[in-house]
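Encoded as structure tokens, the following chain is the form predicted on its own, with no partner shown.
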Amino acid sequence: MLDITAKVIENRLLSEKGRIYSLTLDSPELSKDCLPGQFYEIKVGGLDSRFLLRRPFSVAFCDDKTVTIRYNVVGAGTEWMSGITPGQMLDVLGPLGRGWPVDKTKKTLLVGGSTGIFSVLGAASHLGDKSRAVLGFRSCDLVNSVEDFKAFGVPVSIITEDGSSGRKGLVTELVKEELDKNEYDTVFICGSTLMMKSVAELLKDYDVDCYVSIEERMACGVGACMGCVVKIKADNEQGWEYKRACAEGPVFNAAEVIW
């Protein structure tokens, strides 16, 4: 884990109506030890005191000497961060967290909803042709990464909420045809919590492993906090205990989660 001043090379929109950024840092000290799954805290707001913690990004992707996240903008943080412009510096904490198992022996189903594409997008840059991603949106206008994947060299199947995509649904229909027609040995899912409690659910039936990855709000990114607990199954006298997504996670194996 490293405190970064990152260079920025690129801060592009990728969806007007999702407002939906890929910012990419010149860093070789950051991206040297990144793995998929894992997160970056960035610093937001410059010398404005109305920022105090940083917020947390999954990675994208990474190569030798750069590394890309992607975000949408939902709050004050990400409202300045959509303001920066190649040329600036950013103090970044990472790499953070436990990222996905990613074995390229194994055949793997990437399942993303909404934002939770990005992370699913950093095991796809490692696995390649020995990985499928199904991918669900809430409507066409929010579609976005789908080239990067297919760079890749991963397959992408697409389903929207209202159809606008061509496909009208959820992406559970996606994963339930792909684990019918296809043998997969582990599936990977990041999106909203119903969502990735439903795709769990659905994969009960089947003899495959699944991970999720938990974006939980992390105030601190380092484990001190203690404000991102998941509750996980415990051999104690509760059954439960709780762990730092964080810290433990973000990535879990999925049948140790209580949702």
Second form
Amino acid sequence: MLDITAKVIENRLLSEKGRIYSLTLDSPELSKDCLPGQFYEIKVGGLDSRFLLRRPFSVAFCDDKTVTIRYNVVGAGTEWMSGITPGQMLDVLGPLGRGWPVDKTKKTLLVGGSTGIFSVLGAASHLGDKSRAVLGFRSCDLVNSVEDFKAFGVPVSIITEDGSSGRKGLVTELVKEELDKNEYDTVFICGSTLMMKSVAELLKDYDVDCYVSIEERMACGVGACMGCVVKIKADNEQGWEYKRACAEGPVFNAAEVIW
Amino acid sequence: MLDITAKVIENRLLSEKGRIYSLTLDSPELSKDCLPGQFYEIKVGGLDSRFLLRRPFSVAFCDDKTVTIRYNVVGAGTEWMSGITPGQMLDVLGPLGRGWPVDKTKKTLLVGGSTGIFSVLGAASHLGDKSRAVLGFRSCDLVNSVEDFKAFGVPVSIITEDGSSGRKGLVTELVKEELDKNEYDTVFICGSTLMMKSVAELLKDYDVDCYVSIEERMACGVGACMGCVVKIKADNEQGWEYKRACAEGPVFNAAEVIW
Amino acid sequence: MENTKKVDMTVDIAGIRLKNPVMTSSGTCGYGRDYLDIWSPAELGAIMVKAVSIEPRNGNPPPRIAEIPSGVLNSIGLQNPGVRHFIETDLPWLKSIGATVIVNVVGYTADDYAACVELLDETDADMIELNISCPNVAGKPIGADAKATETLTNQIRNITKKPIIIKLSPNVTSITEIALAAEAGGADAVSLINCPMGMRININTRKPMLANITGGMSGPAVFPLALRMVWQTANAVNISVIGGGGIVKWEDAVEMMMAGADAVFIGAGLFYDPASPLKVIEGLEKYCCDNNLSNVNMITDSLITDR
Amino acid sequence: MENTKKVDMTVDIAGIRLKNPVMTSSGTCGYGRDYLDIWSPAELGAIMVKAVSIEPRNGNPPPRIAEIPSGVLNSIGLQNPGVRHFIETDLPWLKSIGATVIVNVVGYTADDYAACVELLDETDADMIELNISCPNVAGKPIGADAKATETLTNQIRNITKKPIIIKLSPNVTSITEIALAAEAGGADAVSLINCPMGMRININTRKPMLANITGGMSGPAVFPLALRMVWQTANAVNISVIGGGGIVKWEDAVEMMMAGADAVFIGAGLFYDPASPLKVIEGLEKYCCDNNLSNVNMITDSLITDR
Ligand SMILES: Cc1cc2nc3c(=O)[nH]c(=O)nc-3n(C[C@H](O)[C@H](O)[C@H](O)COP(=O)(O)OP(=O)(O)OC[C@H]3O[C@@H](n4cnc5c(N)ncnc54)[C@H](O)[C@@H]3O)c2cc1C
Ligand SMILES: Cc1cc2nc3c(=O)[nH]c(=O)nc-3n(C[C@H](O)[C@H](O)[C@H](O)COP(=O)(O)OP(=O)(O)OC[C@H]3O[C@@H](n4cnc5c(N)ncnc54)[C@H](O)[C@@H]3O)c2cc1C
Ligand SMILES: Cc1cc2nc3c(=O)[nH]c(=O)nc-3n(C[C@H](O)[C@H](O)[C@H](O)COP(=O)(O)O)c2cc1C
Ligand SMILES: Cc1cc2nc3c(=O)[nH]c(=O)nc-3n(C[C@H](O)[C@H](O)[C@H](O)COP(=O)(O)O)c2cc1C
Ligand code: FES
Ligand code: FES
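Right, the form predicted on its own is done; let's see the coordinates for the form predicted in complex with its partner chain.
The next block holds the full complex; its first chain is the one shown before.
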């Protein structure tokens, strides 16, 4: 975990309507230890900002010298981020948490919904053609990053809720079709709680390992405050315990999550 | 009083070391009714700012279409202002308060100390060669706006505390010399409380009218909160009352101020 | 998506029908004249005027204002020209322009309050708000004690038939205890919060930023505290609840009403955005349109607390 | 202008000499391991570890965190693995690296507190901090009542010779009344403030932002409130005062000490700037140099209150 100030080299709009941006930091230090599925806590707002909390973002991909995150403008913090210009310095804490159990010997299905695609994009960058991605979006305006999956050698299927791009429907349909091919050892899912829960439900009928990346509200991001807990099965009297998404997660074994 | 959003057309550094800026707004509306000695309340900070209070600044001068204020970077709000770029929009409330009793039939001595010079610069722009300015600064780094006084036809004498520009000493000395010429009907003073108090003290021995512009901490700036009061002589039992710098002031008759 | 149905913006507070649920709070809008270039008191649900006392008061020495993160600290200390002056000059004007006027009253003793209210009872002031919660005067405020609150409320109840609002202090262990005491004493409404007591120091001069050392906090910094207290209070009493503290934009007003406020007040928010009362009224109306609410009072208590 | 004299950064708190006056506050720094890449607990004056209870606790359901203007709302609800686990795993490690350890203890009943302290008394924990002020558990906290505070303090005083710190709640009418009760009960120090209780609502879902509905406020928003309470408390008691609430930078710590704190704690400030404890220690040292103070404790009470 590093606590550093890094220079932004790109803050590019990927989808006008969706207000999705790709932000790249020039930082060999940050990229060195970074694993797919991990995340960074980024300080948002100027010197006079009312924001106390940093914002968590998954690593989308890294190379030797840079780290890229991708984000959707959803509130005041990401609104501020959308105004960042190259050359600006950002305070970044990370990499944080435990990422995907990436294993190139295993055929992996990557399942992403809306901004959840960035976390699985990190896995795609490591797995390449050992993986395949099914990505769900609300509508075509929000479709982004598909070329990046492909550039990593990962075939992509798209489904949108309104059918404006790719097939029409929910991501679960595509997942079922893929699984029925009986090719996969592992599934990685990141998206809305509803989506992850329904995919995890579906997977009970298949003999595959399944991991989910859970986004909880965070304060510290490092495991110190118990703010970001997720209900996880445990070998105790009550059968469960609260685990920290930022420390024991954000990636959990789906079979252990109590939704 | 207007509550408008105006476009910045210039935010120019006047003194590097002193961090003094000249900010010009493109706003015929604001300039129309603006009198010297009045001030504006400017919203500082971005959308995510922790600043609740606007910052008060005296009008330095106006023309038909623009209003100029000048400011020294002293804290977080003015720090933010120093980053303003032309084209940016600012929320401005004003003009506010009661300004100088400018009267071109009267020979007026303008006395300014540090950022107090901007308020008397407003008077200078109306009085021209009917006035003369004596300006005090801590050191030469802070000397600024002298050319602007001259451009309005106002002769200027400068005194600095460390003698690094103009004479060495306190502004009171120059004021005494000028008054001993017996030329002046009126004196306008804006500067630190200490400076205004000592000049006002001195003036008791002379037969001139004297006005001071008092900067108090403000919340509303419009007379609604009673936040900015100054102790002023009154015809009541206790002999004084608290008057609002933003409404009855910031310019008060020095003879009525209880320091 | 456009919904053109007209929203009923009126609300009943303490038995009086108001144009809308948005007020400006005592001490932040003077006696209604200072923001006239931007809004008229007649456009508001009501104006809560600056505290008046039986005799004029000087208030505290300056500096009286300091900035705090997301807020402001004030130590005005109830400077006012006295209730008689208000009755002679400001009140007739406010009524003549069509404003609904809530008169904030303050006193050193119960008799002071009573004397003020007796004079106001003869006027066409619409409601009386008893300020028993000012953090900027010496001694323990009445609003810090349930028994004292009930006693004072009851005493004033016997003097006037006008609606009585008790302005509650947040500087208490149990806000509901004081609110219930006000209700028991015969109040028609409670308003909250007054300012939490705070302090700032200038580390260069080593002096407190306020001459009075401590002062009252207001602005967005106090919003979560106010919201919690309004929620607790609305769940405890049956009388009207006027909620405020840190409201700047219409979304804040929606939150405050969801927490249980029947009407809201804007105070320090005026310093940030003098036009905020109009924007909040508009925003509430639009919120109702967008959410198919025919009456703005349907926002009140629309909170869902079971997950 | 350079002053190269060495500043004595040590302070005495509750009779124990600390390296410096900067602590990290309970609940924001876990048991000392989570920020190790940035600072070690051994670099602090002391570490106030997350509350421990006699039995493990689950805490409240998520979401437990919401942002507020200049702060954060939390409703953790004292999740912890129990005091025994702490004594077996974290405490020995903390002591082995040279940290001064203040153990924050919580209980449902006085006996719960007593049971915890009995176990801790056998260890080399440096001080006990009784958390009688958590806003996130049901029922009226002990810290809201002077008598209950004195009784509990006294009961614990009879169990341990270790210094006892009472962590005070800001959700009270009179902070000095509770502080004096702690002193009367035999406390060696008070620490304040714990979190003021607040709330936020998501107006889109119409649900409270926290599953527990209300939560505790911290961060710069509460700083002026904390400063005022520390000032009042330091003027009332003769025992050590550990002040915090909203401290993020060294200037805040100077203000807090000027208000009367003998030492300070940083809580939510860690979320904004994880390196803040080190920066505050450095900043205090530099402030002393620049102002010719030979000992950091000279900042405490250096406030000038006469104008
Ligand atoms: C481990 C993790 C990884 C994430 N990765 C990505 C990513 O790669 N790309 C992306 O676009 N988004 C990602 N998110 C969500 C992202 O953190 C939020 O969209 C962002 O914090 C919103 O900030 P805001 O100020 O614009 O919104 P606001 O709603 O104004 O934020 C208010 C507060 O709520 C928190 N918050 C709001 N939405 C979320 C959320 N969905 N999850 C957690 N906290 C939230 C904010 O951090 C802040 O503290 C991730 C979240 C987590 C926990
Ligand atoms: C009527 C009036 C006219 C002024 N005209 C000018 C001018 O023309 N040029 C100029 O440079 N300055 C002027 N000032 C002072 C200017 O308002 C402050 O320097 C400015 O508000 C500092 O803001 P900050 O955020 O940088 O400082 P901070 O110290 O961070 O501000 C904190 C708070 O204190 C207030 N404050 C700080 N210093 C002053 C001060 N001296 N007077 C009043 N409030 C203060 C701020 O407004 C803010 O509310 C004037 C002040 C008044 C009252
Ligand atoms: C400058 C100022 C003066 C105030 N004067 C009074 C007053 O006279 N009577 C009163 O009941 N409340 C007074 N208050 C409290 C406000 O009416 C309001 O209750 C409080 O500020 C919280 O709301 P806000 O955050 O919206 O300002 C005053 C507040 C401020 C900021
Ligand atoms: C996430 C979180 C958890 C907390 N847990 C505890 C706790 O277990 N025991 C305690 O005494 N205080 C607890 N507190 C209160 C802090 O220790 C501190 O008193 C308070 O947050 C004010 O200081 P701050 O503004 O610097 O955070 C907690 C605060 C936060 C933000
Ligand atoms: S955010 Fe603090 S423990 Fe996860
Ligand atoms: S600043 Fe409000 S009355 Fe002057």
